[in-house]
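Form predicted alone, single chain, as structure tokens, below.
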Amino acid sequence: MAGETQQTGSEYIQHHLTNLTFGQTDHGWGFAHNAQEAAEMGFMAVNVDSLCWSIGLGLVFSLLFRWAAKRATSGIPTGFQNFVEMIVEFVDGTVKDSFHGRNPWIAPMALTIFVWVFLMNLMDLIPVDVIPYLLSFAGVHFQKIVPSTDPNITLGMALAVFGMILYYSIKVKGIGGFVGELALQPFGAKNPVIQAAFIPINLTLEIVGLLAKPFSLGLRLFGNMYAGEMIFILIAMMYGGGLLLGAFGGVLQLGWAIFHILIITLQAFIFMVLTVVYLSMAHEDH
């Protein structure tokens, strides 16, 4: 595709890293025609491709698991039922090991996070030029199909987790207990004057640690998947360098795709486990 459109290497990379963005321009609302115009749309711009792919993959997850649940049998299970049961048991065991409170919503939420993030990451294994090339015939010139390479998606999920952390922290501990947890640790003293002097230090340390949770959660997933996508793009550029270089690129792409299966699974698992651990901490009443 790079050779067909006579793009330079930097233009090819920039094209594949540009979202299909909808927002307000000087001529009204519409889709951005280049990366610069997308950046000028500002905060209210919407990355339509990331949003559509993430919602679509969420629906795929819901429909597949609903289909498996409706056809589940106590007799000889099908291969797909075995696969779904294996995932459910794996997530359930992880939650039991990591979550020490009592909340019936945690395990279903953990299952949703693991499978949904995995499906979004799995899109990275589709060759980078296939879907953008097919959609170009419909007039769509930008298309990023891996939602987890968009920080808006990963940080959005992380902020949703952060909201649940605050909700359960206040619900379990009460407002006074939650504020006390931030203000009275890690440094404490029996003398009330000294304890009062420690409050600003404790608040600074605890609030920074609290705010670091959603940012580390979202940026870790984004950084790993973005780097993986970049490597696929760089390998794809080798196909325009002749038969020998293209063949070597094919070998590299196959090797990286096999290794990347581990990465996409591991990143989904880490996002799920950290979410469960953070919510377990929110349920602890000191």
Partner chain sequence: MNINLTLIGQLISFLFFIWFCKQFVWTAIIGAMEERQKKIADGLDAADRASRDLELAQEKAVAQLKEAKQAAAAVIEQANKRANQIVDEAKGLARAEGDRLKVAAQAEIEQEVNRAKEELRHSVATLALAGAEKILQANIDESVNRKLVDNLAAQL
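What I would like now is the form predicted together with the partner chain, since the data block earlier showed the form predicted alone; can you produce it?
Left out here are the partners and the other molecules; the chain alone remains.
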């Protein structure tokens, strides 16, 4: 429990699940001092920790891959370049399998999602207390280092994907085609009167289906990572319960971390594939 022995278990969990939020408090702009204060800040606030880690990891991805891209030649690839090319080829293959239109943005987007989300999820494997404990010496009292356990982050990406779905649907099919797709499916009839009667039902179904895409996309990633983080926190609580329980906790943490390697990779992959599939559907003209 990292030296904060006076905390109760629920306080410990609560503490770990609170973002470092910057917004307007009763005393002007500043960091929230507890979860309730953070909640009261409303929409006009920023989770500084999530956003910093997220952008930081995005920069790590961009610069590493930029470095590899700069050195990329048609000669014999070595070391890190091999690794990067392996990932690029894997993503390229996946995109070619599920996306049949022609759009130069899809593959780079898939690569960005895969690597970035993977890196964000990877933060989950750092023991939960290490970085918050170190930062507490610098006067930072809240720190969530896994950006993908923050729904803002996952839903932010999902919303961007949603925006792209709308943009490409309208670009490829035209506004009429897109609205027609929403209104005239799945129930259709040759008789115009019956068809008109079906339109409200179709619209309801299709709009729900459309909106479900970004929400399921964002919440799936968030839910998986949040649950994983929560289990790490619960395991970490065992370290405060004596030598035997602590040793058992260590074994559990190792086991869960190894299992979690699979989950974080899988979730990054799922996020990427679903994005590509949604955009592929947006490009299909009926």
